[in-house]
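Here we start with a single chain on its own, the form predicted alone, put down as structure tokens.
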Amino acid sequence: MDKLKINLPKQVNEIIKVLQEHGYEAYAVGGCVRDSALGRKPEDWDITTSATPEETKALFHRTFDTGIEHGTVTVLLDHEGFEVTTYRVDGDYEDNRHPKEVTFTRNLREDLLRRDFTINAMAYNEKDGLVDVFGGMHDLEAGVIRCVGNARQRFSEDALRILRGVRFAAQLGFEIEEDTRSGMRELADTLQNISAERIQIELIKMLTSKRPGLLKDAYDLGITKQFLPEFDQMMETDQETPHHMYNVGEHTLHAMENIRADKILRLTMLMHDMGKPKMKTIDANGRAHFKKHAVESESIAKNVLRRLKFDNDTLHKVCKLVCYHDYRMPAEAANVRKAMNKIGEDLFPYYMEVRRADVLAQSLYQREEKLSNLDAIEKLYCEILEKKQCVSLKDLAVTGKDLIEAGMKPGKEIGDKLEEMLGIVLINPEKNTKEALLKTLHI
């Protein structure tokens, strides 16, 4: 596998080639070389150099600094800019995140061994082919996460190396190596030294990766106690009713895989039962009950959404979902008029998902009714789209100025009927017609 042969972009090429007529080394180095061994597109292709950022600015005509600190500067080549950045030891890391100083070095070796797994810590130029110190491509091969020399140390460093550890045997379908399990479990705790910004993003990852399961090597290994205690709960409670088959947490990691790989999806499913543990109750037959749960979760997803800084429109989607999503009716059309409304038209149809993902994740008692439940909901809700219904105050065939001109004095009772108007129109559809919905006017 040392002859493998990568396509390199013309750009990156053009840069690699112009250090070295000038003496230096220069390879593609990273992420970019593990995913084009691994037949993937890289998303972003890194340069590491032996030239100091002073060297490699004198070079080319445009670039900027970007962490000149730590020896990077990007290269603007046909209008694309591409990071460079000087061979380097890290100094000592004072936050387990940044070291406090970088010192730069001539040799390559020396630079890959500061970086965090051996899959990541390839070097790759068409001169030299490959540079795979640390085993990469071995570990490629076998499906391993392992850290480059010492794993406490590697964590030490950065402590956002253990959530990404994870991620990247949750997206690449790997398995992590024991050594770099342990050093994982015993520096768990560093994490909390670690933005919130940063664990978002790896765990949003993760979450969207072909194995959401993973999360639960997380738990194992203590690191979700660190963010996210509340999975924690949900690992410990277990669930004694005909409906369950696993305990809440385990429930809540099928249900994250039975669902397509979208961010809100996969963060609804995380935390669509996480009031379970606080609401539960058991009756005098032993079964256990979550009456409100759905409340209770809207309200700890809130809060974990917040406290890992998630966008607005997230936290809404997300917590509104969550609320609705035990949400059950019979299959009518006035039903299901109804939840569109109050779940809303955009959201609706990830409702269903949600529902239908839930089902899956619980024990086969009912689980036929639940589905054609399910499917003769989808099936009036097509209808209801093909239909053009009117669902919401939008689509209404009366406004706040038709009542006005009817004769309604302006004020908050003109909302009022407006509202008691859709009543009706969600229950009688037809009933939709500017003429129908002003007789009801007794002005």
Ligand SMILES: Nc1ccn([C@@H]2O[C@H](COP(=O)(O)OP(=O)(O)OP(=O)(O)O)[C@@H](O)[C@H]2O)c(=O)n1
Second form
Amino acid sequence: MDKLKINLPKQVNEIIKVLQEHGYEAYAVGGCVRDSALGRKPEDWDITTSATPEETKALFHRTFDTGIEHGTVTVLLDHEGFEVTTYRVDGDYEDNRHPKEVTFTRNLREDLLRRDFTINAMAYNEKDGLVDVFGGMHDLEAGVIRCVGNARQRFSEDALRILRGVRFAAQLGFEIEEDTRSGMRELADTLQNISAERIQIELIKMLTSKRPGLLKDAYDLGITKQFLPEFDQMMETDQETPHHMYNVGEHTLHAMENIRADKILRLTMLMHDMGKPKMKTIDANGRAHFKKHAVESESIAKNVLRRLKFDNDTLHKVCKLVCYHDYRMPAEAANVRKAMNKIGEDLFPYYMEVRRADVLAQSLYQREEKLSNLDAIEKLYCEILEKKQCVSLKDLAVTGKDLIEAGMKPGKEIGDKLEEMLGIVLINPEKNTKEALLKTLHI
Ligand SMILES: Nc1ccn([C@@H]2O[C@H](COP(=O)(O)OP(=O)(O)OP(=O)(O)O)[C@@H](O)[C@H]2O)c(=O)n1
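What I would like now is the form predicted together with the named molecule, since the data block earlier showed the form predicted alone; can you produce it?
Complete assembly follows, chain above in first position.
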């Protein structure tokens, strides 16, 4: 266990050695040690040291203050930046905009004790090898997420850790240890104090992990209620229809697991049915209906994405896909061209993935028909691309300028006419020539 050998990047080694030569301790720490032990390539390398930020800055030519109030200095070597943080005893991992008072220490063990989970509380350098005082390697091997020391204390230091715990379980396929779980449950409501930006980062990491279905665990622990009560409502809405075998929330979890790990796709599946709880009606036969739920889901998705401070590009794409997730059509080329126009050429392939994942998370009722309809639509879509057929104004054979030259007055009518011509071309692609389209002007 303690023979773990990590190939530290040469700059990390150099920073550690310079600090050591000047009488300080220094180690690679946290996620990079965890990922190396798992045989994964770390995303970034963090260094922890007994030197204060001022002492670190005095030893390197090029540094800048990344989060000096948190004790973090970035050292630049070979045009790359490496974060070097002074040992700390407070577990304050808040974003830099809301710094709390931070206490530094010269003791590595105390620093590790304040980290979130045992698997994230290991340090490494070439001189001492692995420093693993809280059984991180044991938990990595056993596949366990366990808080370092007292779980309630760790979560009180930073409530985001409650969500991080589920995120790591989802990413690594690990189980959450019992006491850590009960700490999460007890303190779940303190997640309310965490900024939307920090929640968003963890949520995306979790949704794009190999087990997005673990959101169910977050629901069971009272976690989703704190920042995504819309998901709880779905978990509490049954679907009494032959098309479904799960309630709305469970269907959502399956739909997420049936689609590839892409941020836009997973967010779309998470929110595609959020309008169902509100739109549910039951007919005289006891059968549930969810008319117009897609439009309602779109409006809820917009609110949720704004609340969680997502960027406009993500908001636009996800809302569009949510709005069209239930858009069905007979598999005929003209319908597919019209749908490509409505949904957008860039989003249409996503739309097909969304439809398929949705169907696969439904009951077997009419599944074969639904899937063969999607197969046929996909085939038509490929043919349309191959033949480079026009599905939007940018590929129309005439422009506004052509219409003016043909005698039309500049103004709104030009736009209307172009749309009308596009309508013709979507039905009959062979009419996409200047000659054929200008002829329609004189009818
Ligand atoms: N709320 C937090 C955030 C971070 N950490 C500590 O800081 C390290 C680095 O945090 P971060 O970069 O956020 O996460 P990683 O563990 O590196 O994981 P990932 O790269 O997957 O986000 C963690 O390993 C952990 O030791 C912590 O104790 N509590």
